[in-house]
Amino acid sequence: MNTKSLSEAARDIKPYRPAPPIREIVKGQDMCVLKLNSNENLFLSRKQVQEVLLEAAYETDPRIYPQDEEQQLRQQIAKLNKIESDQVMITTGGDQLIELLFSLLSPGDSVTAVSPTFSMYPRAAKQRGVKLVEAMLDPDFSLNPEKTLELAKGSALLVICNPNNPTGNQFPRESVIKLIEGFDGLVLLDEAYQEYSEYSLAELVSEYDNLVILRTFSKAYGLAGLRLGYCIACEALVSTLREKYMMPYPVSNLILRAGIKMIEQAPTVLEAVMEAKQERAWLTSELNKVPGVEAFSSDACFVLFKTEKPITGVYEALLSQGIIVSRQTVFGTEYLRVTVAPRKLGERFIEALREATR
């Protein structure tokens, strides 16, 4: 390998672009600007969060590894999932997991997504040179299991966003369980959502010894720039990533005690969850209200909108307003989606978006 051949085999991954840093928008403007386009929790607040934070450094000697931060971590974790703590692996963010399963792949195997899905999923099958087969949701976005089973055939991998990113809904139980049932390999559930949604299926990972669930502290803990995350599947499947593929001390000992702090937290979380999906319902119907938008119903902090308009002008015309929102493709077609935020944030995104629209 060298640098030429690495970046040969690397020409056909796309790099992931962020949206532009909120001081490249200002650009000297006295402007505020509305970040809605990462799907991260506004209902926190910042002070809460900092000072959950404050504490976790306060109590942390950075100049040893972490001791048993972990564990007590990883306690926390089962019991509020109501699983053993066997059966939970702490990761750096939900990314971590992705990038450990694409790993274990071989060049020729194939993973099926349910699609459209997490462009990290796509962007991981590039990266280790595996095929990717798109499993694609019906016009409703409904989830048709006979069908993704059968194209998931050969597969070493199935991945399945419960709930949907970017569509936002999430699939009926029984055809997710039907689903885990049918495939021979591993399938990677990705729950990342899953505070906002009707269920989880943390509790199956004990019935099905190939069911790996992918969970987050970025959405529902407002932890996104911590980077903390984690996986429950089966103790057996745990203790092999972690012990056999893992690398020792993957997250800090800082981040591992931010995290257990936020756990503590978690009465004050759900209200912040409560509320978000308050803020949702609301969202969806005031754009719905919009002339030429259709918002699609959502069971996760986003809700995802197509425009009569062309996209890259509404697009345009929010950026230059100072809410940044995502663009997204689903079957072909752009959409964007936004960030579910407190109600003064939500009105005025939905202000500058008739503004937009107009």
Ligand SMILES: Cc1ncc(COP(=O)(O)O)c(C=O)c1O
Given for the second form:
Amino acid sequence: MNTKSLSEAARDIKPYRPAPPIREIVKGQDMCVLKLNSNENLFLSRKQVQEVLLEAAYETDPRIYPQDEEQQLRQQIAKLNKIESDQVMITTGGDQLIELLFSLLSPGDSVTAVSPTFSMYPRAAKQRGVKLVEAMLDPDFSLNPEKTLELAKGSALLVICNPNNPTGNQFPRESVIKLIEGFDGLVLLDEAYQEYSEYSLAELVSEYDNLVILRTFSKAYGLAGLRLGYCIACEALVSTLREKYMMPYPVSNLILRAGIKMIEQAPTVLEAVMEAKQERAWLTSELNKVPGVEAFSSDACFVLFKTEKPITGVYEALLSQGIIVSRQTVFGTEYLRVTVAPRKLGERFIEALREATR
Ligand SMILES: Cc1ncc(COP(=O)(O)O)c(C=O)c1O
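And the form predicted together with the named molecule, for comparison with the form predicted alone?
Full assembly next; the chain just shown is listed first.
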């Protein structure tokens, strides 16, 4: 490997370019930027979460490697999800699990992803040089398990994002179980938005040894900036991944402790989730009242919508008013995705969108 071969191998990998940083958008103007592009939890106050972090900092000795914080966090996660702690592995955000599972594939393998979906799966496939088969949802975003299994035949990994990003819908439980039962290889079930949805399949990891579930503290648990996630799978798989394929200290003792403290705040998190669900209903209905806008129902903390006006103009007009949303391509057409936010912020967004689509 040298610099030239590395950059040649990376030719097809699109750089991940998040929206411009808030400071760049403000450009010295007197403007409060509304960041609604990454599905973060704006229902928990910054102060609440900062206090958790401060407490964690006071209890942490940064001079030494993590001790038993990881075990404590795994136990709490297990209790929360009604599973065993040896069915839990801690990761640096959910993204690390995606990277890890794809890194276990060999060139020549293929991966099937129920699509359109989260952009990190195609990216990970490109990084690994494996083929990605896109098992397309029906035009109304529904999942056809039989068709998906047919397309996934021969793949080493099947990825299902549930609720799906960016469409927002959660697939019927029986359909997902059909996929897990009918697929020969590993199934990565991405439940990053589970807390906002109707169900989780976490308890099924004892039953299905090919099921690997991704979860994160970045969404409902309000810790996106700290990069903390976890994997739920059967004991054998967790012990292999954790003891053989992970580096020993993927997450710092400070962040592990913050995770422990955040789980202690689970009732507050749940309250914030309940509020977000109410605001999701309000936002979807308000979006559909805006002329030329069609919004889709969601089981996550964001809503996907399309506009009659070209998306670029709408996106730019929102940005000029200090509102960042996310551009998404679904079945070859551009859509926008907006994070559900507390009412005042939601109202500001709807007002700006009315202006932008006029
Ligand atoms: C579907 C899905 N999975 C995984 C992730 C990764 O989350 P994180 O790495 O912040 O835990 C995201 C982030 O937006 C996501 O939308």
